[in-house]
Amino acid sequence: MRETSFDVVTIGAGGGAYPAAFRLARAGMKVLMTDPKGMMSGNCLAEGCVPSKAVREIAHHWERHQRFSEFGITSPGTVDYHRVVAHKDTVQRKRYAQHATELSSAPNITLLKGEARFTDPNTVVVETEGGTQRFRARHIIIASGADVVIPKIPGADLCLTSRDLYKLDPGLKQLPSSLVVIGGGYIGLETASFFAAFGTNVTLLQRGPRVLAGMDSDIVNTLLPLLHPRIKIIPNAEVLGVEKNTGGLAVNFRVEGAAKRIEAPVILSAVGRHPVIPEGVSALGLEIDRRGIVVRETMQTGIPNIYACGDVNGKLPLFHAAVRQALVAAHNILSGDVPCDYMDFESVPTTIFTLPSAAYVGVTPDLAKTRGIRLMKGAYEFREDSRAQILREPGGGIRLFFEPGSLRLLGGWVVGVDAENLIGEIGQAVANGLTARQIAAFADQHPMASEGISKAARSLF
């Protein structure tokens, strides 16, 4: 088998890989990206954040449309979900074409479709449609992403997953009258919000006592009352299995020992995602924990020339976090695997794109409690906010959390109007160590919800 040499090989071509590839290629390095899909993009575009948010924005506008119908903005009737899906597909195809154009104009980068595996710390073998190819590299970036978890229950194959909903040309193009969602993480709750807005009755089965178990309890408790009344959440539900019946499908589950059953034409399994670990990683002696491949803040694994970026390390499974991780890896590769850049995971914002949305960044009260950290809180309520009043979205608010004494911002959250946009400004303040006085002194625009950030800071004085 002939061996070809590159400066850098990436296993994967998504957000944890291609930003590094472009940066390294501009510096003159020869880069090979390998990916089973053979396209420059990750699961975010294929089945995740981009297509789901294309659906979400239509649902958001539809809800607002209903709220203002009394002013002569009459409802056209029911949602044509087939056209919603067509819009989602158009966005995906447009972005695939955009990525292809970017790649075609980039020097020093080769993209190869195939499944890669390690043979040693500097060598990968790729199984392609045309046969097996072998590559040697001074540096390797593992960015193989994550995949949906299929629950080990009878009838799991009857359920749809997020991939089935959000991939190009999905099978579901008609709005179901009812939907059962198994799993109360962000994917399950977001999807429940979209379908409820479109008119579907949704029942969500949560295994534990509350949804969004990894989020701060104050955020969740603020968000849940604001969700659409067509969403029914059943906590402490142990799903026993899924089966076909005359009306479509049925889920059998148990709550506190009592057997339950619910029927629906569509069942969504959204119980989580797991990292995709390339073959040969374990043989190299790289450490793997329950989240994925263990990395330092330099994005290096236990072998300094091997990096692991994005969902495969499980530290913060978000596209924008993967992009920053890829750039950290690129900078450290350019310095000869000697650390010169570090990933700050705590300044990366996270948004749950429900309707309304909830977003957070940095240290929030539940985390502070586990670390033994004292916080000072600044607060602002959206019931006082002009934009929330204009849009008739008065629920939720802003919370900022400061270090006592220095008043340095450590974290914050937003639930309600424009949360997904406001959290970026708060994240910048966390990343740059701004204080309550500096935030309070900034003249945010009126009448926009962002002015609530400076008002929350001013509540300390």
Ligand code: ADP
Second form
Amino acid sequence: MRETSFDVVTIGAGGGAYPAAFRLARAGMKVLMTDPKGMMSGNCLAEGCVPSKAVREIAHHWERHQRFSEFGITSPGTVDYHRVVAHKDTVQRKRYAQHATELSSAPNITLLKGEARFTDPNTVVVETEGGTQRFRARHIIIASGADVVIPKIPGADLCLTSRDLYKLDPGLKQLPSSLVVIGGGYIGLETASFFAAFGTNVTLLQRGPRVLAGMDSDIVNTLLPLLHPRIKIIPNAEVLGVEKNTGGLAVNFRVEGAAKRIEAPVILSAVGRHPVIPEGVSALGLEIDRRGIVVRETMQTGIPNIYACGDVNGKLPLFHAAVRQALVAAHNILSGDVPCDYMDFESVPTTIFTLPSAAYVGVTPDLAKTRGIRLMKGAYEFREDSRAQILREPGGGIRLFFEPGSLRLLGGWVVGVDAENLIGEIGQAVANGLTARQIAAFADQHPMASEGISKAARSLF
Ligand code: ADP
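What I would like now is the form predicted together with the ligand, since the data block earlier showed the form predicted alone; can you produce it?
Zooming out: every chain and molecule, the one shown earlier first.
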């Protein structure tokens, strides 16, 4: 078997890998990226954040458009979901082409199509279409991402997953009259929100008592009343199985002992994602917990020259978190595996892109309670906000959480207008340890919803 040497090999070519590859290649290192897709960019572009947001933004336009009647404009037309899907596909193809151009102009980086596995801490073997190849590397970044969890219920194969909705040229190109979503995590709730906006009646089956179980309860309690009335959430639903019936599908489930059944033409299974651990990782003795490969803040695993970035470590499975992790790994590789950079997981914003969206960063009250720390709260309601009034979207608000005494911003959340954008400014403040005084003194733009951030800080004084 042919053996070639590189300075760095990445397993995967998505968000946890390519930012590191580019950084390291610019510094003169020879980098090999491997990925069975044979393309730079991972699941975010293939079936996740980008295509789902392409659909979401059309749903958002459509939802606002429905309110034209309030201004005497008769709402014309219906949604041609086929065209929505075509838009999504166009965005994906454009971004694949953009990535290919970026890659072709980068010196020192090779992308190889194939699945990689470890044979020792400095060697990976890649199964390619042209045969098996062996690579030696001083440093290896595992960035193999995550995959959808398929529930262990009869008929699971009859359900669609987020991949079936958001991949290139997906099967579903017509709006179903009704949709059942199994799972009340962020993917299930976002998708429920988009389809409800388009006119589909959605029933969401949640296993436990609460949707968005990992999210602060104040955020969830603020968000839920703002979701589209076409979304019906059934909590404590234990799904027993899915079966075909005349003209569609049916889900059998139980709520507090009582047997129930719903029929729908489409059922989406959205019960979570699991890390994809490359073969050979366990044999190296790397620690793996229920979330994924265990890493330190340096992104190093238990073997200092092996890094694990992005969804594969399960710490914060978001594309932008993976990018920052990849850069931390790159910096530590450049310093010879001696730490010079650290990942701050607590200053990474998270958004659930429902309509409206909800976003948070850092320490929020539920987390503070588990840590036994006290917070001081600054609050702002969107009903007072000029932009929310202009858009006639007065629900939700902004909360900022400060450390008592120092008044350092530890966290915050936004539900409602522009939440997905506002959380960036709040995240910057958390990441840089800004205080309530500094935030209060900033001239946030009027009449934009960001005004509410400095106003929330000023509510303390
Ligand atoms: P992250 O953001 O964590 O990097 P992505 O989903 O963006 O996650 O990228 C993960 C990529 O890793 C996917 O494109 C997937 O095809 C690839 N991958 C998964 N397993 C392997 C493997 N054994 N060898 C090479 N690439 C892999």
